[in-house]
Amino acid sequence: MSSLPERVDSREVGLVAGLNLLHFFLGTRDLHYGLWGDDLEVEVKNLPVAQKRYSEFLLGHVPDGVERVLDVGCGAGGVATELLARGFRVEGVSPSLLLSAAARRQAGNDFVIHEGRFEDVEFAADDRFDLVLFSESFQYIDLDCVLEYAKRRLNPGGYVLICDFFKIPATGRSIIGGGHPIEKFRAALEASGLEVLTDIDITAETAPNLDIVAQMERELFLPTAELVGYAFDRNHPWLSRLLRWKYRKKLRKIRRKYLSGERNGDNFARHKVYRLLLLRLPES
């Protein structure tokens, strides 16, 4: 009896979508956040732009001796692709087949990429790197394990560079998803043993991605729902009925996550905070 094939998980894909779509308007084959200023209008247009500072802001603070980075959740391969770009040696480590195939396209068939989740692969006892590097890849992994893990491929005194965004205490229910809560993070890197070099807040750099996300909403998303809702009501009428009502829950669900407009900047600043970190590994 065969098995059946494993599921596709559907924000994998929709990631892909996304780093399509943004490649066939804007040019861009990066899916992290940019870095906003006062220069720089937040408008899709510019997305490119910013992305780009994020790459040089954040590439900026790999310290100088480094060599061997390992990127853990390297997503579609811009950063991996800058640091080999530069000379690193570089291997990523990616959950995502769709992902893993988009980043070898853009970073070349040779760029290694363990597949699987960071706490899952196996890598042998001796194989250590320079730095490890999170980049929005850090909120997706057990708080309870991640240092640990990351001190395992670590050589002695080397680095961890983490640039992502955590939960902060503030009233309401936030609509935007993701980060481990800040204050046990704090904890989790007081127990590790690693040493903070650099903690730099950028919330209010990158909260303007928020901006951008509800302007495609707004401009895109929505009167495209509604045009192939309104097709699918003349069309179909009695199914388009049943299938609101069969899905009613999600859909109501869908229309506040992604087509209410509470996506934007000052939630996201309300309850998150961006922050790049360098940690350090003492040498004994």
Ligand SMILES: C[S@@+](CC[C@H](N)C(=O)[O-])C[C@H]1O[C@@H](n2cnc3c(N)ncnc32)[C@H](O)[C@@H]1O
The other form holds:
Amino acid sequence: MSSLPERVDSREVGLVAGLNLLHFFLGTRDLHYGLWGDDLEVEVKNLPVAQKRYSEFLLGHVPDGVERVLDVGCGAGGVATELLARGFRVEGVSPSLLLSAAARRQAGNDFVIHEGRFEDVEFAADDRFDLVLFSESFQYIDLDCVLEYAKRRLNPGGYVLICDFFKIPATGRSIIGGGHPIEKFRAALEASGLEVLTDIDITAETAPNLDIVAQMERELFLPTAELVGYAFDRNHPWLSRLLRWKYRKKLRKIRRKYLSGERNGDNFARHKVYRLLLLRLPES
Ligand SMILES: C[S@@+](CC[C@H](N)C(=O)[O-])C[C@H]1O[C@@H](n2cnc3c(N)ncnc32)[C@H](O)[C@@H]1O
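If the one shown is the form predicted alone, what is the structure of the form predicted together with this ligand?
After this comes the whole thing, all chains and molecules, with the earlier chain placed first.
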């Protein structure tokens, strides 16, 4: 059943804009972080390779015996396409019409997508999967219900695979948003009765993605913003002064968040932990 939100979430718009940019320049249609190592220089041109490594790493943790997968927050369908190519039966959940269209383009028109937020999508009670997957989508879903809803979709003995980052307690405010607080997640996990089979920290391998973001901000967004600002000041001085005053708070926030260079790998590792977790629903 379709249950799309009425308003377009600005984070969704950001994801689609990022996807278009990355696809245009690098040919990648993946929306998740890359997995970096000493053998791969942290440069934007290497991002598609790092993202492929992430997909391989993720799919390497799909347990034997799994046939039917629910890809929650399937994005532009990159991971689902890989799963389908390996013979899994895959369905997606997506609250974004824009991303669902991209996912169908990539995974094919037969790829079944349940349109809506995972919290709202209605499944038949006996519609169950062997694995519920959250690839960088877990953080977007209400922590109070996400594990319970995932359990409802599982066959007895089925699995939940989460690959995502969480907030860790740290002094100062993080300039990078997102992630459930890790201690709240641990409490929800404990209460869920799901068994933890695998729990791997991949913060060091994922933090370099933020160095790429910092590089793009420094070398692309900042000079472009300065150029546009300069031209606007010169050509429309009064209007420019008025708009700068009217939107001064917003502009200050944008400058701090996106143009200060503070969003980088060190900052990420100080405030977040990126983990892969494989969980199992007990048989009875
Ligand atoms: C960073 S993207 C990850 C996309 C994809 N899983 C991947 O690994 O490339 C986050 C995804 O979560 C989805 N999402 C956001 N809120 C959601 C919700 N409440 N329920 C289901 N999916 C959601 C977004 O539409 C998007 O597809």
